[in-house]
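Listed next as structure tokens is one chain, alone, in the form predicted on its own.
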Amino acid sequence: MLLIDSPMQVCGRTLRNRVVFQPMEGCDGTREGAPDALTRRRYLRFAGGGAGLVWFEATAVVPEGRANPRQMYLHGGTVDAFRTLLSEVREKAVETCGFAPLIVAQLTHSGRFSKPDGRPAPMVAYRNPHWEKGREDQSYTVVTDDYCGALPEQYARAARLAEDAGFDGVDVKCCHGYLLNEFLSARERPGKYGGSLENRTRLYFDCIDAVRNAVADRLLVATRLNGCDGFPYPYGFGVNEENEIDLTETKIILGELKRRGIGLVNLTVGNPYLIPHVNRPWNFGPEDGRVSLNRIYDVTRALKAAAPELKFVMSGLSFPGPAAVDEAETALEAGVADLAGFGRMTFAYPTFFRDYLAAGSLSRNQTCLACGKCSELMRAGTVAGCPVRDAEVYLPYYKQYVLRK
């Protein structure tokens, strides 16, 4: 049996295999934050893919922290719609694959990338000249200590709603430049949330503790974490003064996560808005995609070796295209990570893993091309999907919102 197709115990739960469908925003919810028709279509397609774990896309915990007007937002008025969708997904998965995946809700505050009404309304941990270059005329709200102090309860409330909706777990998101991740590099922020590593991690750990206390052991509590940001010192996390990747602080954070009862870490790097090739290796970026993927390998391998008790999801594995499952199997066998994460591939070819098990290979005519067009759709402010492999639905959006601009 392939290792990728073998079961695994994660935080007391059993995964049927080691394939993770990564959280990929479709930007296609209702204005209220509930799943809409395209959302339902995507997740029912995912349901037939045979993944052991479906990591649900970024879901806001407060309205002002939504990355776009159609981002998922879990609150009292939307919980029933989430419950209905999850029930349909599980029913479809059992019908198609013979089992239902575990489903984790990703809880987030978009911070610097907040656009709740479609216009930029950045809420930042600190003013960052590196990120703000060319955007100096925007109005930036530096969140206050009082605002930060109230956020953990908002995460806890969202976690309780996630439990009510039927999610199997929740993720306290700390990656890709969103608010909790940005605090990790807030070296020059004054007060209790900036400066020292203890202060810079305070909000992140307070939110994790609040979520853990809210759902106890009833839900799996995980985190999607940036191993490093890919920005120069002092404006990025996981970098030293020579602007080299330095995982010293990341390793300290992993030790604290373990102490706080977090057993599952979905690792990533970079920022999809400013340096998308770093966390989503692609064929047309400023560096060879293989270089980008090797960086993810190196970071994941180093952090897994530093915290072997934790279960790690490796990212970036859609890049190899037809060889994606084979490459993931090799990474798992080498102990680089415990689970294999696929993001863009789920947009392009949601049944890739089930088809691989049946045929032993993947077709070049269906796999992800690592072209970046799904990211272009998201950055253009419209719904996101694959305009190449799922052209009937998403090519018209690509023509209208990307090519015409």
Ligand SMILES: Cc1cc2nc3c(=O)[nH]c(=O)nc-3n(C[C@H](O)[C@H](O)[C@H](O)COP(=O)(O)O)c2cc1C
Second form
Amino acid sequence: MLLIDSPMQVCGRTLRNRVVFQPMEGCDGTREGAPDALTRRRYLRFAGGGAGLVWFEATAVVPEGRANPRQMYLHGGTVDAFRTLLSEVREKAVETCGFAPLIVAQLTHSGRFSKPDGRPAPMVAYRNPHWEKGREDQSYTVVTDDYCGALPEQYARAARLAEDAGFDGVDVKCCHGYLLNEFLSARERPGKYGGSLENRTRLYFDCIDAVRNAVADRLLVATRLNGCDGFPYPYGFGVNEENEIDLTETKIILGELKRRGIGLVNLTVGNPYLIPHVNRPWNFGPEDGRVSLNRIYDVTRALKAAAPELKFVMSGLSFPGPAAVDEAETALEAGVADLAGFGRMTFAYPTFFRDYLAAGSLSRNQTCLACGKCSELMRAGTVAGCPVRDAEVYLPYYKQYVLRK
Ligand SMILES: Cc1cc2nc3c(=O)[nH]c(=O)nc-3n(C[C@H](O)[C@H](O)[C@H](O)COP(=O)(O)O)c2cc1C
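Go ahead and give the structure of the form predicted in complex with the ligand, now that the form predicted on its own is out.
Whole complex next, starting from this chain.
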């Protein structure tokens, strides 16, 4: 039996296999933040994919922290729509695969990338010249200590709503430069949220503690964490003064996460805005995609070795395309991580894993090409999906919003 197809215990829950559908924003919710028709279509397609865990996309905890006007947003007015969607997903999964996946909600505040009305309205941990080069005209709101002090309760409120909606778990998202992640590199911020590692992690850990207190052990509490950002010192996290990857502080954070009752870490690196190739290895970036994927391997392997009792999801595994499942199996067998995460592949070919189990290989005509077109759609401010493999729905958007521009 393949390791990737074998069950695993995670925080007292049984996963039917080790495949994770990574959080992938479709930017296709209603203005109020509820799942809409394309959201429903995406998740029903995922439901037939046979993954052990579906990590639901970034979902805002406050309106000003939405990354786009159609980002998911959990509040009293949208919770019923989430509940309906989750029950449809479970029903479809049981019907097609014989079991329902665990479903985890990713709670986020988009911070520097907030665009609740479609225009940038950055809320930042600190003024960061590395980021802001060429964007000096933009006005930036540095979030106050009072704002930070109130945020954990917003995460807790969203976690309670996630429970009400029927999610199995929640992720306190701390990656890709969004607000909690940006605080990890707030070395130059004065006050209780900047400077020392203890201060820089305060907001993150306060949110984790608030969420844990809100949902106790009824929900699995996980986190998607950047092992390193790939930015130069002092503006990155997981980097030393020589600008080399340095995981010393990440390892300390993992120890703290464990102490705070977190058992599942979805590990990622880089930043999808400034250095997207680091975050999602692709075929047309400034470095060979294999180099980018090897970096993800190195970071994941090192952190898993440092915190073996935590369960880790590895990212970036869509890049090998037709060899993605074979490569994931090898990575799991080698102990690089415990679970294999697939992001772009789920847009291109949601039944890839079931088809692999049936045929022993993946069809070249359906797998992700790591071409970056799903991201281009998102950056163009429209709905995200795969315009190549799911062309009927997404090619018209690609033509209208990307090619025509
Ligand atoms: C269109 C798009 C949307 C994404 N949305 C999210 C998201 O909501 N939350 C998140 O943590 N990562 C998000 N990611 C990153 C993916 O989860 C994943 O880490 C990345 O694509 C690399 O993995 P892959 O090679 O399997 O695609 C997104 C990536 C893309 C391309």
